[in-house]
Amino acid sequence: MTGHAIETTNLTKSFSGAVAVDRLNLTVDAGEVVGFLGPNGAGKSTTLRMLLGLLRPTSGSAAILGHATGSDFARGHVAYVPGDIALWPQLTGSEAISLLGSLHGSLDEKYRDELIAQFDLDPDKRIRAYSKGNRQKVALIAAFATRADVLLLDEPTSGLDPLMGRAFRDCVIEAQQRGQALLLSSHMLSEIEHLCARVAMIRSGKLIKVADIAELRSRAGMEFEISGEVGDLTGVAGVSDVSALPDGVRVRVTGSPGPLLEALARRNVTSLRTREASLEEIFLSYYDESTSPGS
């Protein structure tokens, strides 16, 4: 496989004046997963639908594996979970596994009845009978067993209990290991921090960020709660966001923690207490500089 599995160029989709996807310009290569994160009408399910070939794009371009979206080449190479699937009432989990299978092309059977028991789905039941959990089980297992080069998944644990959370996790390593290429649209920030080791942060249509979350945590830096006589810290290299406490005080280190704990040596320190920042933080903070006024 050469180039990109996923790219887009200046990817733009409008609704009657409104621009709903503006100039997107996202890589995603085999046997990566990459996090596609952004609040409700960010523009994420749209991107999607592009990549699928459901919508055309105003202007610019999508492709997968170096051919057009909506292409049969394109359609046959991407496999989808939407976090709300639509599924034949009348059919059983097994006959709509197969028919969403046979929209792809093809299903690894051996592979299917795997994920039917890792996912502890009754396949003989029929759709009408099923919670939203299994329903969404069903096209989880339709999408992975297809063996597609992409995926695109979009809030794809929508009403999966914690154990069913942790199968769909496996799944995804699995994927990536074997070189499927992966775009994960999800509010639960801690599956995208478990799973993804980049991610693309959009906002009313627009990409504002795309990094690794390593150099999101460095950025961000970590957080020290310091018990003791301390002094003022506001003048020690990297701290910044200094607040008190009722026996010490608070602060946030950028860089190296080395010249905060060299200062510290000096101090009677009592206990010390290092965290480093959630992604749900740093994701927070970039949507804060992004609205923020002159941005």
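Numbering follows the first chain given and starts at 1. Heads up, when I say rigid core I mean the largest set of C-alphas that superpose within 1.5 Å between the two forms. Computed from a predicted structure; not experimentally measured. First, how it differs from the form predicted together with its partner chain.
Superposed on the core, the two forms differ at S240: its CA moves 2 Å or more between the two forms.
Superposed on the core, the two forms differ at G221: its CA moves 2 Å or more between the two forms. Superposition of the core reveals a Cα shift of 2 Å or more for G255 between the two forms.
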Given for the second form:
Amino acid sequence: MTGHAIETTNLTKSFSGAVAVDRLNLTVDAGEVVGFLGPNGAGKSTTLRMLLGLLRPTSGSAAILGHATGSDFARGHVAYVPGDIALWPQLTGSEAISLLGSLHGSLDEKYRDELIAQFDLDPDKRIRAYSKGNRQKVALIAAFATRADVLLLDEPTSGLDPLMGRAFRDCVIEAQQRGQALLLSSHMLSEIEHLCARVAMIRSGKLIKVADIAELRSRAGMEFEISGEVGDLTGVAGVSDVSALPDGVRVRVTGSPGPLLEALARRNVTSLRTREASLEEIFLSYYDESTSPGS
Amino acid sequence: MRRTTTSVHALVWRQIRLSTLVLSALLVLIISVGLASFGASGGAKGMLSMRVLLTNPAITALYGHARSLPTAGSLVAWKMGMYLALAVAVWAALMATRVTRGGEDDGTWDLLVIGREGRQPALAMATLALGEGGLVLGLVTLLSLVIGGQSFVDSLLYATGLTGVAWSAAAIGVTASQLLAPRRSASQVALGTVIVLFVLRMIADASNANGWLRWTSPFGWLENTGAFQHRAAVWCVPLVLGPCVVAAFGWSLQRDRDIGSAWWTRADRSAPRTSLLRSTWGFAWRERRSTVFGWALGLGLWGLTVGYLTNALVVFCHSDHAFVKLLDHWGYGSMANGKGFIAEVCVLMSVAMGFFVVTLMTMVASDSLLGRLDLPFSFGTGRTEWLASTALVTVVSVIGVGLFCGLATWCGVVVSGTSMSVATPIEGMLNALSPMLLIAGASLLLVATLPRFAYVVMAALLGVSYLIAALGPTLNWPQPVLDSSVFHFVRLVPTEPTNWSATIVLCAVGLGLATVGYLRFLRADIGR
Ligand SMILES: Nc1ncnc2c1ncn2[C@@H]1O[C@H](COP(=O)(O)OP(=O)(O)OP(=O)(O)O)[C@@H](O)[C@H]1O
Ligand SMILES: [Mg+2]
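Okay, that was the form predicted alone. Show me the form predicted together with its partner chain next.
Below is the entire complex, every chain and molecule, led by the chain shown above.
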């Protein structure tokens, strides 16, 4: 149990010549939730499937809790939720959960029952009769109920309604607090922003950025909406992106808001609203090759 | 409308083209070899002496009626005609359920039927494409016979009959797909129906009293066309109309139902039964048990019928010594007594059991391609464990079904009024299992290396192997060719002793292939 929960070293996978994942180096520690972002076809699922031992790396290696992926130990300590679930259609939900639980070797039955209630799943239905979201819940319940040390989640909420999305977030937070490591691939930026302390961004198989959300957030700064006669704020330290509003201005502030507040103190301000700037812009800048801020 | 329907047509053809090609090649091969065997067995003069054999009820039940065998074509149509038709029917039933029910199961059908014209033309187009597949096989048969120098009219008659049987089975498959879900259930019922129809024809030919039963089965209609015999082209009418009626029935069934569902499906809800879900071993059995029971039922029924024919043969042999001498001359000497006949039957069972093994083993490949192994393999199951449980379930099922068939055959024999030790068919069946380990090993190797084609390749190999074993010796093929067929080593047990040295070699080779396959599977990528 030394070192990282997940560690990849120059992990590479090519499919008949085409490189899907290119020398990826990534670590995830116990008790950490890392977001995995990137455009379609970037190589996220391929990476996760290599970590699970389903795909064999072309070169490089990956380890779960210090043991090579695919080894007995590694397999015994991971659980997985794919974006679309394929299972034997005649199994019922609860049968599928028991099967996966007994294959894993352990299943917290009390927690499983809690999760079934929390996700509002009818466990006696057959897999073929479930809607997509309900199929997804089967895998989510099985994965969380195993209490595996490492959870690999590939677009786990792609079929869930917003209420279930919240139940999912509660589970992730609980798992993190228990010290489980989670790698979460998702296209829902708000979800990543909400749950992850760190994000890894991948494009065309290459890891282009690993950053702390806090760091990104400080780079994104705060947005101030100021009404009243505030005049020109462009010269104030830390202020950027000044845009006019019907009754005032909107500005973005990076770093300390002190100089702005000092400047406002001398002007006729009727109201002041602040909010954290969304990370979406920053995330999106990594998606688009042409506007890439560089690696 | 054109775009929707032509795309369905093209899609179905893409799904069936490989197996159509493989089966066509096998037909060409089997028919040419069969034609060549005519000369090798003394030609028309040789066949003259076989006349008495042609009237024996056991023989007619196995191969159908023939008044005489004056040409190579008549020999092929009589001796192989029924079994070629059976192979074509199995293919058609499997393909029909695969493209229709399989397409609904995996969701591709959804995309096809939402075109402006909807589902009716889509199913019609799929059925048409399947029909064309059958037609291709018929044409290949016709050409092989005609190029082999046989009369055009007779060749056409037989080829039409074969196509009609293919169409009938395809129509049964399409209808089963409307009635049942998922695909495995639909194909099992379609295949079961084909087997029952084949057995009906056998019963019809076993005695004159039951002759009317020929009317109830496409295999009987095929026989009634009298290709290379009495020529009764009128029987082509039911062979064409029958499938049309059945297909139209299936077609009408789909109008009022939801896509993705069937007329009869098991309830959507069920209380959990987890006793077989505690390990891969239990699950491997749970996944395969209905297939195992289906095969046991089908082969058991066939064994029972064949067993029942024993008496007719034995009684006949006792009354006609010339016949026994003749059988001897034709290499069927062993069949003059019940024991020998059962031994022959067991060799045929060996081929069927080979397909059974392939079916059970290649389920791993289809599961992997459907993405079903992703979750189990990500929740801690080892690939070794998965394969080991597959192998164990296969071995136990094959032995179990083998013993069951032996028992069913024995029941048939006893009911027919011949006394025979229960050990006779059991011994024969166990001997028939001697190539199974090799077949399982080869299947595993293909599952690991060519999962998409594992079943087709194995089916082709088994077909060629059987051909070599059945006709190679008559045609004096070189020893290495004969030795390349696993069935060549299956002796007529219990008339002859088991070929132990060959059995040991077969098993060793099987273990070797399985080991290589296992090692490859450990390194393989899992998933779509
Ligand atoms: N089995 C396969 N055979 C060939 N190429 C593949 C295979 N699986 C993935 N690829 C290719 O590898 C690349 C990465 O695919 P991957 O599924 O990992 O992307 P992703 O980041 O998960 O995308 P998405 O967000 O759409 O899920 C793609 O270009 C894809 O076409
Ligand atoms: Mg993906």
